[in-house]
Structures are given as C-alpha cells and as structure tokens.
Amino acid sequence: MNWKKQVIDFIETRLGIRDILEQNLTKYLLPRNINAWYTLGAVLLTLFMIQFATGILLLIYYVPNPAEAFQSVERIMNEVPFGWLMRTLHAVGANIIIIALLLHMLSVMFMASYKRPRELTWLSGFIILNLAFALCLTGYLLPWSQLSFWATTVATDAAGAIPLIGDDLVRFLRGGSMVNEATLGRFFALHVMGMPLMLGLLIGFHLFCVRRAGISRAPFGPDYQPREHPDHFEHEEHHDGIPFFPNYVIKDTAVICFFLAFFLAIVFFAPNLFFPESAFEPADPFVTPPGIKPEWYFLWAYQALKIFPSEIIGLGVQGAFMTFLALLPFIDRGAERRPFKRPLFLTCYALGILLFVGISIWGHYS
C-alpha cells in the first residue's frame, strides 16, 4: 500500500490535484437561494452521456445502407441481447434531452441569467439547442422507415423555399433530387461524427463560460438587488454561499434521479409514445403514408409554414424569431432581473409559451 501513497504523493506534488478539487468542489461557493432549475445543466450532461454511450453500442450493429438499415435496426431490437433497451434509450433519450433543453432555456430566460456578463454563455447554449435539433433531424433518417424517409423528405423540401439557393441547397442536403443512399450517408456521417464533435466542443466552452463568470444569483427574495457589472472581467463571488460539494451535488443528484425515473418510465411502460406506426414500417419511396408530420418539437415550425401564404414568409418569420432569441442578451440590456419587475418581458414570455404550445397542438391535429 505504501507504493500507492508514493504514486499519489508524486502526482499531487507536481499537479496539485487536491487543490483543483477543493477549488471546484468544497471551496466553490454557490448562492444560498439557488434553486432546482439550476440543476438542469447537470441533468443535460447526464442525458448527453447516455446518448453517447448508447449511440456507440448501436453503431456496432447498425448498417448505414438503404438496403440493410431497417433490417439492422430490426435485428438490434429483436436479436441482439439488450439491443431493444439500447435503441429505445437512444430514441426516447433524444426527446427527453429536447424537453430538458427547452426547460433550461425557459428558466434562464425567466431569471434573466442571460444578461451581462453571460452573453457568451447564452449564445453557446442557444447553439447547443439548435445543434441538438439538427442531431435529432439527422438521426431521424437512420432507421430508414416510412416515417423517417418521408419526414426527411418534407424537412429538406422546406429549404427549397429559400430564394436563389433553395434548389441547390436541397440537392446538397440530399445528395440528389430526392432522399436516397447519398442522403443516408451524409446524415449518418453528420450524426455520428461531425455534429457530436461540434457538440462536445460547444458543451466544453459553455461549461467554461459558466465556471469563469460564476453562477448568477436567483433574482428572488427580499434581499435581492440588481447590480451593474463593471467594464472589466469580474468573477461573481458568493462569500456567504453554500459549497458545491456536498450541498449542491445532493440537489443535482436528486433532480437527475427524477429525470432518469421519468425517462425510464417512458422506456419501459410507453416506449412508442413518440413514434407512430409508420416508424415501424420499412421505407417505400413509392408509397406516401397518410399524416406524416415532424417530431413534436418541430410541429410549431411545420404549422407556421402552413399558416403563411408562402413558405418563404414562414421561413423568414421563423428566422427572425430565432435571431431575436440568439441576440436577446444584446437587446435586453437593463440591470433588472426580477421577473415581476419586468411586466413587458413577462407578458411576452407567457404569450410566447402559449403560442408555441398552441401552434404545436394545431400542427398535431391539422
């Protein structure tokens, strides 16, 4: 046992690992009024790790070829030991990640945690959200089912409404005039290599921004007062706060367990909740199934294109809305973060949520 202590002491003397752990765990103080909404970042990290692990296991048996893709997924579900579990975890997990990302974004907006000096934190998180949407879209085609084939056809068709470059963009996305083997190859490469690499880098940068700027205090309670941030860099300290470990780690763990329980309840008791019957039929380019619609998180965009007289107007409105969200920290620059002291924002916030839900429901039943 003495040699183990000598190795530990050798590493500690040269790298100071204990000091790093102390500075980021027991000596890292968070605001006392921090709430459960702050734990969604840890929840998302856990869910992303599950996606990464299950994705690697699925890659062992999946065949990215139109002639064999659907059969390989069937083999994973029916023949590979615990293959059904890995595939269901991966497919359902994508939906749970979108739910957690939307909740995380809404909580940050409600508490105005995007404001100075956290503009880069917001921007990187916003890009992560859109990259997660893109990962879901590319992964949607891989089973090569009726649903995935025709939903991808509809999704890529929307790009054709862009003036001047629309047709060329559609051909670039598909690798031809229609969804085919080239489309599957491109989406597969993006889904398993290109986008996960970008996502990992963005998550690392996002965590760096969070740690570097410090955790913002929740804008609630009688003692809270808005503060102006100086022009120079300043890490937000909380000298009267609670230690990250073990105090806040316990809260993180509790909320992670809640999400995992919700996740596993769907996996074991309602695995087909997010998938219609056409998701279990092999793709047939000559038969269009009735009622093909995108995933629930794209329904608002799908319905918005149908509301406006032309697709280009619908795409323009969606683009303007997403640009507004991305630039929100640069538009809303006031120091006030308390929600009920910002009635205009709170009204727009509530109406925006109702509009998103209402249009999505409309898109589902239309």
Second form
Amino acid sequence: MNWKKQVIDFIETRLGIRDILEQNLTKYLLPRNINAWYTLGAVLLTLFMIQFATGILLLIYYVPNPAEAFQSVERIMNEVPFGWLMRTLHAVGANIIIIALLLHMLSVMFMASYKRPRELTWLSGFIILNLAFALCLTGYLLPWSQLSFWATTVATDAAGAIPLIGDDLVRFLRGGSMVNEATLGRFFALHVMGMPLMLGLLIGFHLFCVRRAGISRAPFGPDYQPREHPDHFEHEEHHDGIPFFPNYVIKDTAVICFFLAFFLAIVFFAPNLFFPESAFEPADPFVTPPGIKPEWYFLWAYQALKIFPSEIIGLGVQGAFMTFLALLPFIDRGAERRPFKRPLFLTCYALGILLFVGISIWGHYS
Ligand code: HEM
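In place of the form predicted alone, output the structure of the form predicted together with protoporphyrin IX containing FE.
Next comes the full complex, and the chain you just saw is listed first.
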C-alpha cells in the first residue's frame, strides 16, 4: 500500500469525507425541470469571491486618509504591476454583482420561490441585497475623488429629511457637519471589515437555508402541481431529479463563464463605463462639479426624492416599498406558484420593473 492511500484511508475512516461528498454532490438530486435562472446563486458566489480577493489586494496599496487616498489609487492604476486590473475588476465587479443580485431576486420572485418554507431564505437574501448596496456606497468614497466626495455628500444629505433625528443622523454618518476625514475613516472600516464580515455570515446562513429547505421545483410544465407545505419541517426531495454533480455543476459553470465573459469585456474594452469625468479629479470641498448623480442602481431612489413635493414623502414611499419587498413572503401566502395563474402578481411585477427602469432613466437625464 502506498503512503497516499494510507493517508486517505486514515482520514476517511475517521471523518467519512466520501459520505459527505456523496450526500452533497453525486447523491444530491435537484428538480428535473430546473432551469438556467437557478444558476445565478452560483454566479453570485463566484463574483463575491473575486470581489473579496481583489479588495484584499487593493488594501495593500490603498491609504485611507484624505491627503493620500486619491494619489494611492492613482499609484495602483499607473505604477503597481497589474494594479489597474485589480482596481478595474473591483470597481466594475461591484456593478456586475448588483446586476446579478437584481436578476437573482427577480427570478426567485417570478417563480415565487420565496413562499413557505423559504421565507428565511428570502429575508436573508433581502438583507444581503441591502448590505451590497451599503458596500457600494461606502466603497464609492474611498478613492476621495470629486465624484466620491460629492456623491457621498448628496447620499448622506438625504438622511437629513427624516424628521426629529435627521440632522443628528447626518452628523453621525459623516462624523461632522461635512464629509471629512472622519467620514473616510468610518466608511473605510465598514467597507473593508464590518460589512464583509456580516456579508460572509449572511451568505453562509442563506446557503444553509437553501440546503435545508431543498431547491424548489420550477413552477412550469404539465407535471407541476402546487402543494401546501406541511406544518412540520420537510426537506423538498426530488427522487427523479438530476445529480448536482456533475450534471448541474456543468450548467452552473456555463452560466458563470457567460457572466465572466461579459464582466471581462467591460474591464478590457470599456473600463470607464461606470466612471464619469469627476471620478478622475481629486476631491475639492469648495468646488461642486456640475451634474453629480448617484450610481445607476440608486438613480430610482434619487429621482423618487425629487418627484414628491417634500423629501420626507419620498423617503416614506421608498421605506414602504422596501418594507413591502422584505415582507413579501408573509403577504403573498397562497400555495400557487405558477406565474400565469397569478395575474395580479404578474401585473404588479411587470409594472414594478417598468417603473424602476423608467424612473432610473428619468433620474439619469433630469
Ligand atoms: C450574495 C448574494 C447571494 C448569494 C450568493 C445567493 C446564493 C443562492 C444560491 C446558491 C441559491 C440556490 C440556487 C438558486 O436558486 O440560485 C439561492 C437560492 C435562493 N435565493 Fe439567493 N443568493 C444571494 C442573494 C439573494 C437575494 C438578494 C435574494 C432575494 C431578495 C435571494 C433569495 C433566494 C431564494 C428565495 C432562493 C430559493 C430558490 C429556490 O429554492 O427555488 N438570494 N441563493
């Protein structure tokens, strides 16, 4: 017996790794009618791993203080070997993650996978989405460019519209009356440590929920029958299903490659797609650049604040909308998951998407 086999046998006898692998890979059966939309979770995991890795590498050269932050990013872009690549991957990656998150959320909404027993999967996902937005917001300030400074000023200003606590909240977020060194310090700490830690834990919990409940059968095809979930815990089994490995992993890999191709095409051929002019000038608190706009995924919220006669109504409507989305599984509780048997849902869903796109375009051109 050679030594490699001896080591493997030693570990196998004590930990039963082969059994764990079988239960979670080859003997883990997924619904036969699973479709490509279910691969978005794996796409997100891949994108987050790239984001963590490039973020750690950027940390080696980035300096979190207003006197040096902008120059340190310039140095990463122009002098550090492959620094431009890590920085562009990180900045473009944030946008691709938001696109994948929105698509994942829209697809689980369309197939009503948020319904019982997956309420906690949905809720944890919803918190992850908001945390991802907060990570983008805090990351935006770090290069200390004109865009960073003024976009953060506009975003933190919005909190001032909240009655009673608004002014104190703005001071708390900024660590002063204006965006300043203290703002950079706290955003930096949250961006590189606090939020990634919370995000890691939440992603772990989300995957645990997915694995415990079992992947839901897609609500399509002649065999699909809606069914009430029992009162006790039950893992959704698919005895006639396809193995997670290798069958489904191949599908996952194909869609991951598609996303990476799209991502890298932007990184190499349009690296400044998400950067306006003001991202290339150092922050100047005394000169407001014309037409400062938030990133595309915040445009709907930014425009909503302008549409209503007062900012507080705008904030209230946004808050109500986000609360409704968070509580969706507790509001929409029927067993029916087939989209075309749920005309009210389908109408609101389509109108919601049109409204999001319409208001965002309006925000962009206004
Ligand atoms: C870091 C972000 C996220 C990661 C890594 C992630 C990962 C995953 C994975 C791997 C699955 C199983 C396969 C699939 O259906 O795609 C899944 C399912 C699910 N996710 Fe996420 N997810 C994330 C964000 C979200 C968000 C933002 C929501 C909604 C607000 C959400 C709601 C759900 C639901 C309801 C399921 C169950 C789908 C089913 O069983 O049919 N997830 N997620």
